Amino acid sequence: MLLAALVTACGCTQNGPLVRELFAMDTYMRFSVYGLTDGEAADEAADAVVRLSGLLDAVDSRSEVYALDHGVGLPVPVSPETFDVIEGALGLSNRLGSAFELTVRPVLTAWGFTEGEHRIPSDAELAALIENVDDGRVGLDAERNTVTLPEGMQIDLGAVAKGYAADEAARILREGGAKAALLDLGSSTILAFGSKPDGTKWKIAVKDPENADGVAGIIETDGGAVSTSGGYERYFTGPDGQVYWHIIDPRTGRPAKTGILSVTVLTDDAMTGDALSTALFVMGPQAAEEYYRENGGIDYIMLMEDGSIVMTAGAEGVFTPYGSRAGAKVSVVGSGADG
């Protein structure tokens, strides 16, 4: 259950940020907001994230996604927010192809990543499950605000929920008069907008996937979303001594193994960035480069298993390797379609 609770509300000095700290979507979050005359918009933004946490948690039997996953093939009415998340995520799925599927949840469950009871499914079990991994079969009815899943299919919005929540919180803060903010929804999803009062860039750390307490690099940016997916986030070691992580290749039903330990995507909106960080991890460096050259509009940083770094030309200008990656071999991907 993604129980969400506001734990701290801090009003700081005139030049300092207004801070909101909360636990939602199974993650500690911190919002640092500049330019507000009072805390109303900050409270509203935090409340919106708490509400989304309750709507989108596939484990919580009270959530709308849980109801949808147990709808036995019938149309399920959902709130405008849930419909908007699913519609947007399906659009991303259509764009990203088989590297990104919301309907992969039964496969995640088979591996034990949804309930925490880890196991290694058989080839036959996975083959049967991936027959129902197909986002194109999800039905949307915008007039009635209903979503329909064919019987046997389930969705998981974990790859986009935090991103959507970050974008929604930023919208509320901007409309409420905030001049700038750094929204940290856990190290996997961070969004910054506006200029810091002191004129310096936002500094965002990229975690070292081989050291839970370490930093692999620093991103200095004027704003935008920074989304990271890595195998280190949720994994288990099987009886065979192999490490199995939660980023599943929907085509095989198995953890994606492409030589990548983590992917960090820089883009304008957090929901797109979250989906892309997962999809590029699954694609691997070569297919990711092809996607980038054909589509552009993003930058990315890949920390590889061999210790090297692969990044786009735009990321090279804002990312500084640090710690164990400080002297890493760096390969730079040239300009994409839009950049």
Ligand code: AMP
Given for the second form:
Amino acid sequence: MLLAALVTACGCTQNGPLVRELFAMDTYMRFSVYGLTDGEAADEAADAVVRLSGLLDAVDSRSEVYALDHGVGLPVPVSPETFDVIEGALGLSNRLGSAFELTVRPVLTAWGFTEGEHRIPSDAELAALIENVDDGRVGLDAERNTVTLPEGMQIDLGAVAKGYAADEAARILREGGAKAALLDLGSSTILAFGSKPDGTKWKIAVKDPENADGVAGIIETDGGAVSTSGGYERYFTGPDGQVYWHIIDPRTGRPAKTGILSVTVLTDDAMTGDALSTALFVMGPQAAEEYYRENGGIDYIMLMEDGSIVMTAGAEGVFTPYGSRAGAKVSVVGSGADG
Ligand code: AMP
Ligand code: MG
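Next up, can you give the form predicted in complex with this ligand of this protein, since the form predicted alone came first?
Let's see the whole complex now, leading with the same chain.
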């Protein structure tokens, strides 16, 4: 199973990186690793991500999250990894407030985003479902490694799983002796660490949310996580001609529409970046700016529906608009209390 998921085992060039390509979490991923003497750590990192994918996929009836989502209100024992992901994600959820809720899953299902046919739920259906969206009601027992969801509640780790997996892969690679790596978990989650042997910066493309093959900008960075959330990643067009996407505002149960097409967040660790990109997308430009001013510690780039770009002062130094966004109007959000 694990081996079957490895698409390419090598692809190394002289002095170039060791490359691993794999399919996990519904995505093609590519790890380019520098400074390893053999492929052991790269294999281990790839296997860990495939394993996490199997544990956390809420659609797969063999996964631990599936068992949890069908636990009918009882404590469900999970592996230490799954417990760690959920504990970390709930911590982020607590910090991010009502824009970010792992327990939004029944709402995603109602829209057909989890496994069914896409449809537009009625107001009454959504109102009933959001009653049960509340991450504060998820029970964790660290001694027994169990998680308890009240009956009727389900969680979805789609907003953080790739970020957690990227951090885990980086940890394994560093411990295995890697000096540097670019971990691309399907372009929405990218983590770079260490210095490239040629001394150049890591270059990371930000997708054009209005053109699947296009690039809207380039980030040049010394390292860190780059996480992007966008409606364009999963959506459908309703019979009313409106576009409905997979990032939901838990307060309304409807796709979050705030004028943002995509948010790219720069952070040190990928899990925080992954949660934040989803949360800032839901918050919208104003609340995101308030979050940034109060908390700092991140930078972000928002590609807006009106063609403009909103970004933090720190992002301005590393992001160069490109293609359809070259020459776009840019608003820079000043730094907050912590600079
Ligand atoms: P991302 O691509 O990281 O922004 O994650 C999007 C995924 O997170 C969706 O496909 C859902 O599985 C899940 N999701 C959607 N809305 C929310 C939300 N408000 N809070 C947490 N997870 C969400
Ligand atoms: Mg996310």
